[in-house]
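Encoded as structure tokens, the following chain is the form predicted alone, with no partner shown.
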Amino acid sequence: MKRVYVNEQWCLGCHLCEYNCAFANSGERDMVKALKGRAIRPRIRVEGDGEITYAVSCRHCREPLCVRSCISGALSAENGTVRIDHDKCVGCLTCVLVCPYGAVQPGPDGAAMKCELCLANACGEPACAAGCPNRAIVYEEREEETA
């Protein structure tokens, strides 16, 4: 199963992954209309102390705690991807509390939001990986899979 991996040594901390993610999930066809003058809502975020920066996003765990703890059944794991059914989410945000990676966040509507590998927006690969100028974020299969 392909997953998003971060190569911290190549991350510049430019935040382009955040902008590409927010645009890909905005539903707009024009980046300016989607992002200009608005608070962006990326499902990935850049963390770090200046010297070392890295992107944090959902790891699509094999046995996801967020899915097991979801009281409404809004979270599910299908074909190696953890997804949210926003119609079922009641906004309790238990998933935010239990995610060991801090990858699930409260969304602007009160429901949870997280990376869903851009499967719903037909990008071909996650927008964060496609838009990373340094290839610090990649979408690939690897032998070693954690969680």
Given for the second form:
Amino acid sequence: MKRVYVNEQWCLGCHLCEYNCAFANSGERDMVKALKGRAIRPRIRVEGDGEITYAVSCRHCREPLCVRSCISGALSAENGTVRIDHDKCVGCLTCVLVCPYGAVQPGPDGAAMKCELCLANACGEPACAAGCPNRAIVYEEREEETA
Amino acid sequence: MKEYVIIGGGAAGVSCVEGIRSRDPEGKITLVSAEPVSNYGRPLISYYLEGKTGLDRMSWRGADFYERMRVDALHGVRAERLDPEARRVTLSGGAELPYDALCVCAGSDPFSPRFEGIETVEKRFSFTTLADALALEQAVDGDTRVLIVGAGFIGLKCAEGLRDRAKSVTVCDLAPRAMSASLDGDSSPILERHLEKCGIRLMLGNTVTRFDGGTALMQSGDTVGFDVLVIAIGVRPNTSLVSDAGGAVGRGITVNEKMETSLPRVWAAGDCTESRELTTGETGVLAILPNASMQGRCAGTNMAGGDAVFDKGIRMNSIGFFGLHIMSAGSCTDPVFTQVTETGCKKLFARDGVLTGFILMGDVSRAGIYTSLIRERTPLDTIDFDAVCREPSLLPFGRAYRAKKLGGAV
Ligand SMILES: Cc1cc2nc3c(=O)[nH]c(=O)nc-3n(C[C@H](O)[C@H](O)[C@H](O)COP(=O)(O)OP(=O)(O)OC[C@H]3O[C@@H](n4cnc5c(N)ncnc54)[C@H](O)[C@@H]3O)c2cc1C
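Can you give me the structure for the form predicted in complex with its partner chain, which would complement the form predicted alone we have just seen?
Starting with the chain above, the whole complex follows.
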């Protein structure tokens, strides 16, 4: 299964992934129109200090605590992708309470928001990885150790 | 072909189905639900009253779940008796169901001490089922004064759900603080101020001594006039199926970390059980949905011959009232970090070198990083704990941890 992997040692801290994520999920076709003059709400976040930087987004866990804990059934896992049904979510944020990576956040209207691998938006594959200039974020198939 | 029977179609019962089907696509599964509808998000009932969800969106695992999972679901039917020797469940109506593996996911029922004069109250309700919410929806309109007894999260969620529908909402509780089971003296006043600002009248440290029709006589000597009464004092685990059959129960049905009861081939999961809480080591009822769901899945996996263990149960809750988010987890006895303002708070608790609990109000972002420290019992001297206290992030965990979690499959 293809996954997003983060190679911390290659991260330049350029935040381009955040912009590409916000654009891909904006539904707009023009990047300037989508992002200029707006507070962006990416589902991936670059964090760190002056020296170390790396990107954090949903790991699409094999045993997703968020899916198990969701009170509304808005979160589901299908073919290894953890998705959220915006209309079912009531914004209780139990998913924020249980995600070990801090990768789920409240969205603009209170419903929870997370990476869905861009599978359902126009990008079709993770925009963060596609646009990463230094291969610090990759989307690829790897041999996985069994859980 | 193995025959499975599940009693109860809440989060535990539904997750038990998922657990069974993760290993056994063939076996025959029968699920018995006393409620006429099952597989809905029980905590959603207040959001329904508030208009934040609708009947078409409340199904927990989707309307086609039983069909997809090939489950024979019997609704409006009670399991009345369990015979572990004959491996048979007797249903209301007299039918008998044989089983090879049985899971009791019977949840809990509301309970209330007997109030003097309660029988004189015409419109009284509990608030734990969709039927309760639908009945309240009918009973409450813009002229209705609502009195809720119980300022725990169920009573307060009910208050939130009804505020815009009713003329007034009053909540009383014998405890001197709102949500006293999960908040402390620093945090509950913030919630209380917020609720009152949002139009909920609180009467704390005060309860009803007697009802007389539409009047409640309070301990303080005050009287409260009301049209609709909701009793939300507490819930009690449904243990009788197992105890009547000779199985071990305490406050809830006794289970081990595989969700086995003391009866052969009988498992139990969710609000009807008691189990070991991770941060205290004490046995207790963890009546929250994530616990029900993970226990149910664990039980189902094992019923189908698997070897699953669930030993990470902690108390935790994420709840909001009129826009104020509140999260609490674990046990909150030994504070190591405290930050309290007018409108928010952050308190962390630690014991024996591990994080044991927290309370967050207002800013709750990335709280799961704290929850994970509790669940994994991460030794705090292996991370930069001061930095984590200030702000939850993965930086204080070090490069090796991040390489494993962000650079690998988890
Ligand atoms: C208003 C409200 C708000 C809540 N909010 C939250 C929240 O925000 N977060 C959270 O984590 N938890 C919350 N909870 C708690 C959560 O709903 C429960 O922990 C969870 O539903 C437990 O699931 P369960 O499957 O164990 O039991 P239940 O959901 O109670 O399901 C048990 C089912 O078994 C049926 N049953 C019982 N006995 C029999 C029998 N003999 N035969 C057949 N069927 C039987 C019952 O009718 C019921 O349908 C809330 C609860 C309420 C009432």
